[in-house]
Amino acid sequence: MHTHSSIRTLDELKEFLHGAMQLEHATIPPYLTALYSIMPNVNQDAAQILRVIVVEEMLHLTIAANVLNAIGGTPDLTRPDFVASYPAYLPDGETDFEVGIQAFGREALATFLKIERPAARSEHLKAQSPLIHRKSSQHKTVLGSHPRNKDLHFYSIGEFYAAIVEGIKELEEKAKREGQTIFTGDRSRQITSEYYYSGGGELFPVFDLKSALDALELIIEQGEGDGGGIYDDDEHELAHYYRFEELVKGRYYLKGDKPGHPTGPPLQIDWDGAYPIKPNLKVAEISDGSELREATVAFNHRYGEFLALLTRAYNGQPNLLLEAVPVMFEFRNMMLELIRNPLPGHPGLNGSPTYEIGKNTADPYAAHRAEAAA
């Protein structure tokens, strides 16, 4: 079955996988900001859940890079469009929903649950195209849109990944008929578990159809659970959706619990236990010449360097990935400096990271590009 969502060429498949990396990365700034907006000594359960999920999102980003490398692509997190402009929009059924940078709280959690929501579609919808036509404005990042036509959006993140899985199968089948394979990538670029700093699932090399499909399956399962179950297939780890649900329900899940009905120990949530940051703040809104503005620009610069580090890790220096997760948690002090300080001219609101990478700052990738060219 060839719908207009199908991936026709290897170049198109590479664009889809770049889109998957962008999608996996897009959750990291909102989760990290929510984590560091939590005030000291409260919401420790929530902080722990967010920390684990951030590490797993980095894992998903890395898995998507492995698949892209396996088919001879070049992961590049320094592309100007790579970091979403927040609020960004994710596909959620018939409509988009906004994913923004905001403090930990009920609203943030409602968004996080939508991000990780299991893909459930009625049989009636399955018969239709997974794409929905929606006009997108120039000024917003819409994740999970079709690389060939930005006005066509996938029905859900699950459908976006389903298109990638189909594309890989069809292109490999076609190559095999011609005595070839699409898996021509340099194996030394594959990131395996010894390069990744923590648990959160297996990182294995991708070099053929089976390993590619296993890799994509892991991303899908860790987010939303396996076929409606609350745990993923083999790790017996709770899927992200249900971890966030524990916070909303105020209880941990136990083995054997039904979705929506955790029966484990209670956990404490203080809904007011976060700093009141201004949602989706932009550098331009912070008064010029202020220390807060300087610190915000410095953070963006550092985040740009972090993405350049990841790009090098994914392009033949896998050992650099060992530095990446610790660097992500080193952002804590820089972020706290923004999140704990009042925002001039906005009574009752504090600063926040803006994740405007390469904007309003010197080009953070210049050194990286010069080095690559050398």
Given for the second form:
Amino acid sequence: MHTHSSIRTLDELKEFLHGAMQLEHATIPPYLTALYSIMPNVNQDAAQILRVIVVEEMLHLTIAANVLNAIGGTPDLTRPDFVASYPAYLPDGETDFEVGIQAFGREALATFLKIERPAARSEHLKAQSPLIHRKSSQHKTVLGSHPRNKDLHFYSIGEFYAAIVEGIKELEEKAKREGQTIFTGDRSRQITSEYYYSGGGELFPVFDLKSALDALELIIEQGEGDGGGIYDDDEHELAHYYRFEELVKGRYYLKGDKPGHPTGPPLQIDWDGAYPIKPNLKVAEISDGSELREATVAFNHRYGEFLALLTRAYNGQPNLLLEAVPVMFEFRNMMLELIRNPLPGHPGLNGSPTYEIGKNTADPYAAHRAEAAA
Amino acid sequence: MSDRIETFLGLSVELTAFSRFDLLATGLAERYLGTLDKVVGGDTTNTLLAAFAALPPPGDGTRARALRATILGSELLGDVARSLIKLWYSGTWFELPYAWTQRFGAKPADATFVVSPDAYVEGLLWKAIGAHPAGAKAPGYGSWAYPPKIPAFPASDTKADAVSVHLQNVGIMS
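Provide the structure of the form predicted together with its partner chain, given the form predicted on its own shown above.
Full assembly next; the chain just shown is listed first.
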């Protein structure tokens, strides 16, 4: 069996788990933006599906933080590069594909399907290293790359997570041989269900090998499904890939359906029922001094504050997650307002959240960077 | 956007004291202009927009007074403008007063009605009082533990004009 792991030290594992948090978070802005681009009173099926999925991505982010905490790490969502620069890139076999901020529509759905079903390669190719060397521009956010070398890409997100699973197993095995464990984290730092209501799945504490593997399994299963099945085994829940596929096919899946052939009730999609936001908008493209620009910067600033709040919640103050709930609803309102405003100088296009965190405002992370550099 | 909708937005900013961004953020500007056209007719709507366009420029000390005299104080336009304010704040068109219909004739579409389900949700009154419309835009579990967020009082020149209009209106009514 192939046991080649790219992860050799605990510090490396921590960086990989930070990478996993970054990756899970990176899906949230595209999904949320598509969700809130939907016009009132239309596309209710699509809105419901997007909402369920984005909530599960938030769960995945929290699960990754739990695993990182379990091995004595300190989750930090305020790192300057934590929020992807959009369009960001995800590995798709030999190439990357773009993940951007855009309105709900066919193009957005095609991207979402790719996010949720990473490329698979045939068995004999799996014996090769999961890492592929591919030169990336310095300014690109390449998700699922090696934390120490942005030019080393995993073949797929599935293989990125497989490397983490292997790394955890190997490092724990090695520690056990020396009478130790890698699961030295303070149990009180774990985020559990009492801090996380209606969160799209169970949130359990991670404190040993089994709970860590269960946690990672949940992330992988909810995304791409379990071994090609459309429903996951325990929850009877449709994997994200197939939820998005329902929208493309215009029909719901039923139990027992074969992948690609939903036989449930039809659902209505109005492909024009979304505000025409300018894809991957940046603050710099919005007229200086306009109210839209001011509101866009205000949103980014608030989002940065929110990530700082999450960081505190993930570092021993889980009760702060309850405080984070109203902030998320506040985002919704702020995003809706940006998306409904026409973009000055771009007839037919609307504004959008830009998710440029820590830019265009008084830099809230300058202190952090100074500390890191010291 | 057309000049007509721009003028309508400019008028609405001064009537409601909310910013152009806030008004566009409701997603209802064009529908509200359409509501005016439908209820009082394109001619009266155009008269209202023209009266607004003819005001002294912003920053001119006489602008607020002129707005009060030529729009809010106008027999034809005053009640329409007041119904427009109520429309922005509540999402509901309120039927024009009896005196207005006696003077200018009843309009078939002039009844009290909610413009659309989202018009109720996007009423400016919710934002003005830092609350959310009952049954929509829920602010999240536990949000009741925090004080309401009231938007900052408008500060820019044009907005200050709008505020002074309101204060003078209070004076008229007392």
